[in-house]
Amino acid sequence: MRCHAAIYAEHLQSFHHVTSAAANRQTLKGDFDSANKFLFNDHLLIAAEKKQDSFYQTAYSYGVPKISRPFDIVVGSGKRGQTSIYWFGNYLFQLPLTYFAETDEWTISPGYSRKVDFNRSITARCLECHSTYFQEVTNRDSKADEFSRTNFILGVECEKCHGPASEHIAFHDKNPGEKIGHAILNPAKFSRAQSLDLCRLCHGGALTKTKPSFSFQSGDKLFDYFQQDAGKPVSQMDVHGNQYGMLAASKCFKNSEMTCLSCHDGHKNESRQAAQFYVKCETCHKSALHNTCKLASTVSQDYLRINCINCHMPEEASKAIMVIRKGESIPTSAHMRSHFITVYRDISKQILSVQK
C-alpha cells in the first residue's frame, strides 16, 4: 500500500480481493431480518440469523433449534452469489444456505441436496482458488482436509500473482531510491505459457493435483503440479471455472498470442464495463484486416460498443453452480459469461431485434 497506493485502492474493489473474507455485516450478503428462512417442509427450516455481533445458520424442527453453526468465512464476490463456511476444529464445512444474487434470496447451497445437514467439507483445492494461502495440517487420521486456524490469507491478494514479498519489502525499505523491483515477480513480463498457467490454476477447470495445494507459485509450469487431462469439447465445459478451456478453443486465441491479460486487469473490478472490452476487441478487429462485425452497418456504433461481448461472449447457465430455490425441486443455474468467442447467431438476432 505504501509504494503502490493506486493499485492497492483498485485491488480492494476487485473480485479477486473479495473472493473470500472474514464474515461480518460488511462482507455478508443477504437478508438476516425478514426473508431469512428456507422452509424444507412443514416443520423443518434453516434460518440465517444475527445474534448480537455474530451470524449463524440454525436448523429448526417444529420451532426448536437443533443445530447452529457460525458464518466464519464468506466465499464468492457476491456478484452471482455468496456461500459461506465455518470452522469445526481444524476442519472447514460449507453452510447449507447460500445467498443467490440473481434472485436476491437464500437458497440451498451448490452441492447440497434437500437433506438438512452441515457436513459438506471444504477441500484444499477449493481454497487454493478462493484464497491466497492456507496452511494444511492434514494427517493420516484426518477425516478430511485440515487447516491451521491462524496461518491463512483470505482473498486472492498480491502474493498470489507476484510471489512472496517479505524480501522485496525489506530491500526497498532499505533502498528507497531503487526503482527496479527486487525479489518480486511481474506477471506482465511472463512468457505466454507462464501467464496462462497462472490464470489457469483457478480458471482452467477441474484440475487433478499431483502435489499438495498451494505448492504451485506464480511463474511455475502448471503441469508440474497437476495432471494434464484429455481436453473436453466446448459443449462439455462449464462457464464457471473453465474460462481458459473455452478461450483456448476460440479462433481469437488460436490465431494470436493473446493471454488473459490481453483483456483483463487482475487488479480492477471490471464488472459491467462491456464498452471497455469492445476497445480490447477492436485492437485486432479493425476494418483494415477485414474482420469487423457484420452488423456494423445496421446498428449504431454506441450499441455495437455495448453489445460486442454480449453477442460474441454471452452469459450462459452454469452446470456447476446450481442452487435450489424456495418451493422448487429443479436446481437453478447461475449465469456467467462464456469465454468461447464465436458467432452466436440466435443471440445476435435477439440483440439486433432490440435495437430495431
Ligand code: HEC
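Quick caveat: nothing in here was measured; it's all calculated off a predicted structure. Numbering follows the first chain given and starts at 1. If you superpose the two forms and keep the largest set of C-alpha atoms that fall within 1.5 Å, you have the rigid core. Compared with the form predicted together with the named molecule:
S54 shows a C-alpha shift below 2 Å between the two forms [criterion: core-superposed Cα displacement of 2 Å]. After superposition on the rigid core, the Cα of Q26 moves by less than 2 Å between the two forms.
Can you swap the form predicted alone for the form predicted together with the named molecule?
The text that comes after this line covers the one chain and nothing more.
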C-alpha cells in the first residue's frame, strides 16, 4: 500500500480481494429481516438471523429452534453468490443457506440435500482457490481437513500471485533509491506456461492434488502438484471455474501465444464491461495482421465491436452453480461467459435479428 498505492486501490475493488472475508455487516449479502427464511421440508425451516452485531443460521423444527451456528467467514464476492462457513474446533463447515445473486434470495447451499445437518465440511482445496493461505493442522485420525484458527489470510491477495513479499519490503525499505524490484515475482515476466499455470490453479476446473494444498506457489509448474488428466471435450466443461479448459480448446489459443493476460489485467475489476473487450480481440484480429470477422462486409464496424463478445463468447448457464428455489424442483443457474471462443451461429442470428 505504501509503495503501490494505485494498484492497491484497484485491487481492493477486485473480486479476488473480496472472495473471502470475515463475516460482518459490510461483507454479508442477503436479507436478515423479512425474506430471511427457507423452508427445507414440511417441518424444517432455516432462518438467517441477526442478534446485535452477530449473524447466525438457525434451524427450526416445528417452530422450535434446534441448532444455531454463526456466520464466521464469507466465501464468494456475491456477484453470483455467497456461501458462509463457520468454525467448529479446528474444522470449517458450510452453513446450509447460500445467498444466490441471480434471484437475490437465500437458497440451499450446493452439496446440501433437504435433510439439513450443518455438517458439510470445507476442504483445503476449497480455500486454496478462495483465499491466500490457511495453515493446515495435522490430525491423522481425522478425515476432514483441520486448520489453524489464527494463521490464515483471507481474499486472493498480492502474495498469491507475486510470491512471499516480506524480503522484498525489507530490501526496499533499506534501499529507497532502488527502482528495480528485488525478491518479488512479476507474472508479466513469466513464460507462457508459468503465467497460465498461475491462473489455472484456480480457474482450471477440478484438479486432483498430489501434494498438500497451498504448496503450489506462483511461478511453479502446476503438474508438480496436481495430476495431469486427459481432459474433457468442451461440451462437457462448465463455464464455472474452468476458463482455462474452455479457452485452451479455442483456435485463438491454439494458434497464438495467448494467455489470460492477453485480455485480463491482474488487478482491475473489469466486470460488466464486455462491450469494451473488442479492443483486446483487435490486438490480433486486425485485417492487416489476421483474419477478421466474416460479417465485416455486411454490418458496421461499431455494431461488430459492441457485440463482439456477445457473439463469440456468449453467456451460458452454469450446470455447477445452480440452486433449487423455494417451491421449485427445477434448478436455476448462474450465467457466465463461455471462454470457448468460436462462431456461435444461432446466437449470432438472434443478436443480428434484434438490431443491425
